[in-house]
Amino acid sequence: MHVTVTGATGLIGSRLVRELVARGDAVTVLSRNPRRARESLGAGVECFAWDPESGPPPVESLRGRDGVVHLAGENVAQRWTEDAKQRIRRSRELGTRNLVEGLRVTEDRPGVLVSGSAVGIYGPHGNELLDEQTAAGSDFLAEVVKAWEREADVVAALGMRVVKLRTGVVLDAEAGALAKMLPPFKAGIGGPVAGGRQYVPWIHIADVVGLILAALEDDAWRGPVNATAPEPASNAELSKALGRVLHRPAVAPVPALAIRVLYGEMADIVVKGQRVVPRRALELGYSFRHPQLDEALKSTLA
């Protein structure tokens, strides 16, 4: 496959590009930085400059390939103050809208787009089981989500399919929440967070890759797809899963106060959670390769 990928230099993104190159498949890279982008991911990927806010992208970084995958977008996981929440809609909005004209205009176009999403579109439901088939939320990235999809499925009009694909926590030891989470754990200070009863939509990295990789190889797969593990654990769970695999205690409970003074609003994720099952990519019949929260992160810790 030729694959055009958009945020290619971030925790998805560049394992993504790391897998497709190990098969030989072709990559092409749309990249504030093209420079930093080619010394990040190697030689042997194209990339072309880009800014997703300014314009859409060239047409020679589109044309002829077979799909393309839509990763940009301001980070989330910062205090929301109101000129985050403007960077962070204003990125996936007019980023991905930017991205649609670009193919619009693109002779010889990809056949599919897989886009980035996010299970925040659902909002907070408590214990509620929770898929693809469960309606939007009403918060503020809620509203973002469904901003960012609706700008996605435009392309359904050009001919192209689309899958979104709707992540949840992306288990890895080098970025993202687990990260964050492993210096007080590996010095016995970890536990859980705001009492530990709330879900959290767990899922290993190299999950999220392999149904971003089924997503575009299968003409099946289409809308939006969960990118969660099977069985998504409880906050307390995932601490004593962690504690056990370090070897360390893990009881030291941090009060939702703390995450709340620490990010503000944005600690909604963290202190209410949700349980979100892959539905969808069950029925579509992919295998997860880290279907074990244990398992899991003894893999990403390695």
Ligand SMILES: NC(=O)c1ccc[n+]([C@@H]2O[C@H](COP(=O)([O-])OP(=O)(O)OC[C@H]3O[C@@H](n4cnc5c(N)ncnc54)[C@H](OP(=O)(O)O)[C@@H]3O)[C@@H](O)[C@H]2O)c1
Second form
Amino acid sequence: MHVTVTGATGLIGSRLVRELVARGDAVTVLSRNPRRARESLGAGVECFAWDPESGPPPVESLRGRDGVVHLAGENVAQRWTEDAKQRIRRSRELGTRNLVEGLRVTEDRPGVLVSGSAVGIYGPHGNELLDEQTAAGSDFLAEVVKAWEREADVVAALGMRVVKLRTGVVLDAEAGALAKMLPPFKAGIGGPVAGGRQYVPWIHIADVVGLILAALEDDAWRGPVNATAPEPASNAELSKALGRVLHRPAVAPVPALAIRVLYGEMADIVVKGQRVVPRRALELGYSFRHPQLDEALKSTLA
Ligand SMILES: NC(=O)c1ccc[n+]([C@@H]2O[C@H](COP(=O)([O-])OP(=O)(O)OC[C@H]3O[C@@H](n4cnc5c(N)ncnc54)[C@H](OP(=O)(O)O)[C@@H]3O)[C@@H](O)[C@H]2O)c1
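Target state, the form predicted together with the ligand; input state, the form predicted on its own:
What follows is the entire complex, opening with the chain shown before.
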């Protein structure tokens, strides 16, 4: 396959590119900083400059490719100031619109767009089970993800297949949520957040990559697909599992207020949680590489 990847320098993109290259696939990368992208991803990938908010990507980066994976966007896991909210929304809504415009003007365009998305689309639902048929929510993140998916859906009118990967909390020891949790847990002062009964829609990084590859390759995949492990864990279960794997106590409770002081409105993601299940991926026959939490943690921390 020849695949174009945006956001390739990020947590998910860098692991995806590594796996594509290892399989012998050809990779084109679109980055705001192509020199840095080439340095971090290796000489085997072709890099083009593209700022998602500036306009469509160059046609040469899309023409004749088999698929596009769109992962670029301002990091959501930060304090949501008004400026940050605008960057989070614009980079996805306008960025996806510009990518789609690039695809529209490209002859011999790719057959599939695998577009990043997030379980945040459902909004908070307590401990209710959420699958792809659950209606979208209406908080800030849900509105962002709805706009982001709406822009991606436009490629269907160009005759392209579109898969929207509604990703949960990606577990990777090197970056993202787990990397942030590690220092207190390694010091033995980690523990459940906000009572710990809320669910964490976790997924091992290797399964996010596995789902993207399946979505690229299999024509049966289309529409929204939750990228979460089959058995979501409560925050308390995740804390206990992390303590077990690190051989550290994990009983120091973290009050919701502490997280809210640090992150403001963004804290809702952690404090309220979401119990998401990957119904579509299982129906489509995807076999999870790391379905079990303790093993998934051991694998990424090894
Ligand atoms: N990681 C998770 O747990 C998780 C969960 C749910 C959804 N997702 C979604 O999946 C996608 C990929 O996630 P990730 O964790 O790999 O992301 P990430 O590590 O934050 O990286 C995303 C990439 O997007 C580009 N980027 C950053 N800020 C940008 C901005 N303001 N405007 C345009 N491009 C920008 C950067 O690439 P260049 O500098 O090379 O351009 C960056 O490497 C994101 O859209 C994210 O929201 C991730």
